[in-house]
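Just one chain is shown here, as structure tokens, and it is the form predicted alone.
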Amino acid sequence: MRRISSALSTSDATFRANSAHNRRLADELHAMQEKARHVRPERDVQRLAKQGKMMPRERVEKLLDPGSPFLELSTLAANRAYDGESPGASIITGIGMVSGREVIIHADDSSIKGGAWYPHSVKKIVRCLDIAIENRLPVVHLCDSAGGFLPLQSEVFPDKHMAGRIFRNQARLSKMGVKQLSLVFGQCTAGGAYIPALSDYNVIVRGTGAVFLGGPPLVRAATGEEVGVEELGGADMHTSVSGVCDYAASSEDEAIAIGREIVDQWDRPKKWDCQRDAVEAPYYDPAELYGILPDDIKKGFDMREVIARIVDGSRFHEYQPNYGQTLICGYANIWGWKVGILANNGVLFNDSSLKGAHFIELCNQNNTPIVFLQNITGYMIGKEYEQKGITKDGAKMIMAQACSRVPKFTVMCHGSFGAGNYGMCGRAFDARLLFSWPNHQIGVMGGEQAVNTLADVKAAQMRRGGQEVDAGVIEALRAETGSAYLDQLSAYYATSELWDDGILDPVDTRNALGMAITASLNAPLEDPGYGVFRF
């Protein structure tokens, strides 16, 4: 493959201004991640220490193979929810190596309200197990939770994708032969008791670990029976009487050591045979991404410059370079793995939509994973394009993408608006992993367009009611709705709601994609097949 010829000038004033802007965004991201990961009230830190417990992230670090990478997911989940009381949604998830095996980790963060599950906590655990199912990744659960956050129980318990989905997913993983291990460091109460019970293996720590459907207070209230924690659900009872747990450990360190020994017994599933070449670092410096990304969501840039700083050797075989030029399609390698790339260089017209649909089919024919790099304002609208059939051409691209059999990965590089989000494998379309950059915005339309639309609707309502259009009312509406709408477009709002799997510093994108692609190859390819293409 040929190396991309970069037209970038690092001495250009625009590059320098962009670089300063995006480095500032990256610094803000790292500061927010650091706070979500490590800043806790001292009383909570001391509470865990008095109980003889490690901090949750210390457990994860000791579980992982020394020096191995950890792809943490959704670090800033719930950052806009619950008045900031649930950093990271009180859950740590990510992909890493344990005893030489790829696993996904779910760890309760007991430094936050005893590890109680908020609605976003449940959503994050369900997403973790969805990733395990889609990629056939073994799961290690680090259990230490006070159970569901009762003041919000109606948002935790009853619906299809709430807490019950956790246990449904665990059962599905077992049916698929995907292994699960639970390390019980604290209390697993009510529904939380089913996490170790539905795991293939579990280890429980004496003195702090406990598993029961109802703790002593609930037993007393419901039955009048007086019983202590250890007798009701402690380590020795469960490993010698009930058989609910497999191994008792005298300390958290011992529990982690036993857990690593268990994982060491697991077989190593054979990955499917994705084409791979020797790994080559990008020819161009990935840090130059800061200067490529504009400082305004309405400004464009050449996505080839982004591709050149992510892929091996900055080499790219572009498919149909002279046709449908607002969508770049082509082949490259990321950490050696062959991938097909679809990247937006403008609005999607009829020709670019058809080109995208055809290229997706080629990737499926060639068993090549697909990476979508989104910067999309949508499919083109207007009389000319509707008469040419833009709706059915966009539907062809959506059909090809939705029915793709190869793993898909999405990076939200800039804007993601309208149905273009769908064609380019937005959240609804089951990318194995989907990441955002700090500058990213997402919405049914851009902020300016949305505000203008709402103002026009309000003015039309006034006219229909026989009123004169009041410019002051219209401007007040613009200010009020504009501020709220722009806030909801933010990458931080999106990641708070778990519409992505985390915000990446752009320079980390290549590594994140490399780990994601490697993990995806554990799951066999589906049988090929498409629905009806409207011609």
Second form
Amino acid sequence: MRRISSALSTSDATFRANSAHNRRLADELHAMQEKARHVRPERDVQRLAKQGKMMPRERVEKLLDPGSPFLELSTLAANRAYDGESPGASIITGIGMVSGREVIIHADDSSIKGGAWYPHSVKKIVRCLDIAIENRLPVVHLCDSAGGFLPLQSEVFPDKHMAGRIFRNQARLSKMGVKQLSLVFGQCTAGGAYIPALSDYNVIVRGTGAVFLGGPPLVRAATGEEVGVEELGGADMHTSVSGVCDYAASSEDEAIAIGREIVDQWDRPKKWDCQRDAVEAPYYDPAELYGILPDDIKKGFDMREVIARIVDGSRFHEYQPNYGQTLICGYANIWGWKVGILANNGVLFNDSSLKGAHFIELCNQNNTPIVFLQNITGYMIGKEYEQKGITKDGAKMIMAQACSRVPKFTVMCHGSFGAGNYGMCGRAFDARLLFSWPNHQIGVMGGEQAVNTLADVKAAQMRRGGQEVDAGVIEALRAETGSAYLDQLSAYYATSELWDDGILDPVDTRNALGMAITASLNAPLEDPGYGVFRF
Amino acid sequence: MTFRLDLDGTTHSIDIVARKPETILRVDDTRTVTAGVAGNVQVARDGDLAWVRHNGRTYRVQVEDPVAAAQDQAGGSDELRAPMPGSVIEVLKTAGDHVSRGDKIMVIESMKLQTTLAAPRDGVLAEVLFAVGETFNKDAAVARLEPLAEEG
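For the form predicted together with its partner chain instead of the form predicted alone, what are the coordinates?
Now the complete complex, all chains and molecules, led by this one.
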């Protein structure tokens, strides 16, 4: 396959300015991740130490195969919520290797308010288990949560995708034959008790681990019964009397070691036969991505330069290079796996939409996973394009994309605005994993347009009410809505709300996609089929 | 199909004349050889470079991609066309300038997205057809290069 010929000049002033800008964004990202992972109030660290507990990240580290990669997901979930009091939404999730098996890990972060589940924590656990279902990834739960955060129970407990969904997903995973192991390090109370109970295997630590529907104070209040933790739900009771738990461990280290031995008994899921070639590192240095990405959301860039720094050997077979040129389509390999790539090089026209729909069908026919690289301001508007049926051509692209049977992956490389987000496999369209870059912005329209639209609406309201249009009021509105709107466009807001599976330093994209594709092949392909295309 | 390969610094062209019953190659359009392998051959690949060890000697073989090689010989277009309808934000070159393939000629804006238009090949810029602020339709020619002189 041919190598992309890069037109990039690394001595160019724009390249150097972009590099400085994007390296600063990457540094900010790493600083925020470091803080979310490791900075905890001293009293919480002390409390865990006094209980003889490890820090939750230490548990994850000990569980994973030494030296193996761990793809952590949504590290900055909830970074804009609860005044920053729930770093990572108090949950650690990620894909890694345990005893030579690919697994997804859900670990409660008890170094934050006893591991209490906030609304975003529940969203993150549910997403983790959705990933397990879609990719048939075995799950290891590291349980140490005080339970739902009571003041916010209405946002944790009752709705379809709230806490109940965790247990629903666990049951569905079991039905699908996807294995689950729970290691119980703390008290699993009420709903939390169902996590180990719905796992195929569980291990509980003596003294600190406990499982019960109601803890001693609740029991006393409800029935007057006086009972201690060990008797009610301790390790020895559950492993020798009730049968709720399988193995008792005398320490967290022992629990982890038993857990690793359990996983070592599991069969290895058979991956489907995706085409694979010898792995080749990109010919062009991925660090040059910093110089390609612009310092302004309005500035475009050639997505071929991005592709060249992600794929094997920087090799790319471009499909229909002269047609619908604002959407680049073509084949490449990532970590050896054959993939189809759809990448935006401008607004989507009729021809680019049709080309995209056609290429998605080719990938489905050819059993080729698809990677979407988004930088999209939307589908083209205006009389000419509406009369040519831009809406039905966009609909064809959405139809082909939404009904794809091959695994899809999305990287938000820059802007993601309007319906282009849908056609290019935005969050609603079940990308197996979806990542963002720090410069990414997302919204129904760009900041400038949104503020202008809101100002126009306000002025029209004033005129309709017979008022003079007050320029001062309009300006104040622009300033006020402008900053709030812009804030919500940012990648950090998006990742805080779990609209993605995490922000990546652009240079890590190749490895993240490599792990994601490898993990996705555990789930067999469904039968092909689409709905009705409007011609 | 013609393969081009660089063997220890010299480029050769190789055509496969026949594959069966034995592989016959035509080298540099002059020699026809029957390819046979005697003894043990070991190959290590590193991208487009291959190290071939045969009969105690190691050859460094540079494989050239046949499609890329064919396309390198084809010239780019004379015209620079607008990929989207929009307006001109900035013009970076003027008529008469020598440009190399990939040099930025103008920046346009469409649907709130700025795009840089670059020279499709090396040449001399004949004219820039739109000034800053002017609007154009999709596929409009926005700049033109001097046509290349016919060779020979």
